[in-house]
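Listed next as structure tokens is one chain, alone, in the form predicted on its own.
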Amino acid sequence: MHRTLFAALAAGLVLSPIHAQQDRVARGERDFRVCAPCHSLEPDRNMTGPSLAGLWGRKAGSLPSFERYSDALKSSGIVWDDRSLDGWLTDPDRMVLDNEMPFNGIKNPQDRADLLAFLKEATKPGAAPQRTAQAPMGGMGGMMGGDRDPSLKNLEPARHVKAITYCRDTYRVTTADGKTRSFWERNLRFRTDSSKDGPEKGAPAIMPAGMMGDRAGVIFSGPEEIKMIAPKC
């Protein structure tokens, strides 16, 4: 009966450390959700922010693939490790003056310890993406949060721009199932895609955006394409 006892007791204290561990990180997954629509967890899949793959012993401002650092940032010679990033979560502004992270800091130690645990893991190499994590932004289609976009290659004719055209403050924008749609111009932005999601050469899309129904985004494969855009009264 006692050894029965002293084993429970052993397992549990062994065990222990390992579910604390565990429930560090998902409280941490949770965190994470905040930074997702800026930072990806994928190799190289950049966005607002760069990419959080394989970030611990990486230096500040090098990821190759990202082309947004901040001078400050890349002349920082900060290399990021648990104590560096600690730093920079509780408050980046004191840490690196002059950066560009439109982020004020989490002042609370536990948040940033949880954060840090699930992103350890998250970023090691041959970590699997972390889904769950990277919830969308609700009311934008789809284009501002952090889950990954929808591929824009093999396009529905009701995505696949064919013609614009702009008159006063007006675009009128006509896609391949004949349908011609007028915008305000305030509220048709124009974008460019040119990663492996991004739509075809010569076959630009357009996504919705808000929650009227009466704002979109026409998203290029490159600058050149813009030049489809015609004035026609």
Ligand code: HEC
Given for the second form:
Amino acid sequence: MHRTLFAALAAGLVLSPIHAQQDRVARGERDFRVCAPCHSLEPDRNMTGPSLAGLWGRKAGSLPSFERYSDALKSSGIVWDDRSLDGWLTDPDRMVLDNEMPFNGIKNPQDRADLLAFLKEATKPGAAPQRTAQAPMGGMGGMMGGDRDPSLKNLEPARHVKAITYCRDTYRVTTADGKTRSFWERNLRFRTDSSKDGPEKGAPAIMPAGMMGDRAGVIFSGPEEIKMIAPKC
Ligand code: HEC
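With the form predicted on its own already on screen, would you show the form predicted together with ligand HEC?
Up next: the whole complex, starting with the chain shown before.
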């Protein structure tokens, strides 16, 4: 018993540097699930937050393809490296007052170190962007919108919106399968997605929302298409 334990410990000691690093990256990849709804690791694929591809050595707030940086972050003068990222992830508000990242920080230093070990690998130029696409361990990522919303091209008929009418407090949405559903006006949201994952022009998508089946969102390829909503009783 003791001997096996000793052998296991000895083996652990010999292998530890590589294994510890691999474990750390694996744990960090899991920890990244809290960031993935807002950040992709694919170059220039921006969501709520900027893509993190090529992060190390980048000036804070400087990704040209991201339109939504706060002035606070843009003028912070920070350059992202191991130290500055550790500070940012500990407490973003303490590091950059008035930043607009809706995230409280990670208080456990070990968790931050794991996450940074993973990010450093995964954000290197040329690092496989698919890493985030494979929703790690399934489940919540997908449910919460995940790091990868489904493409809205080639919609199935039940999702493909053909017409929307509006009468008093009600929207009626007709889809390509011939069905029409009614929504109370406050339960239907209108959104746009002009990215390559967004719907084709003229083929908006309807996506269920909420838990009760009474809400949905219609996603257009651009704001000009919202004109298709026709007042009609
Ligand atoms: C709810 C969405 C959200 C979550 C969750 C989130 N972020 Fe952010 N992040 C943002 C936004 C928005 C910004 C831009 C903030 C600004 O301009 O003030 C940002 C900025 C950043 C930046 C600066 C990037 C740059 O180009 O300067 C880094 C680094 C970052 N986030 C890392 C992370 C990490 C790592 C996590 C997970 C631990 C995380 N974020 C969680 C939304 C989020």
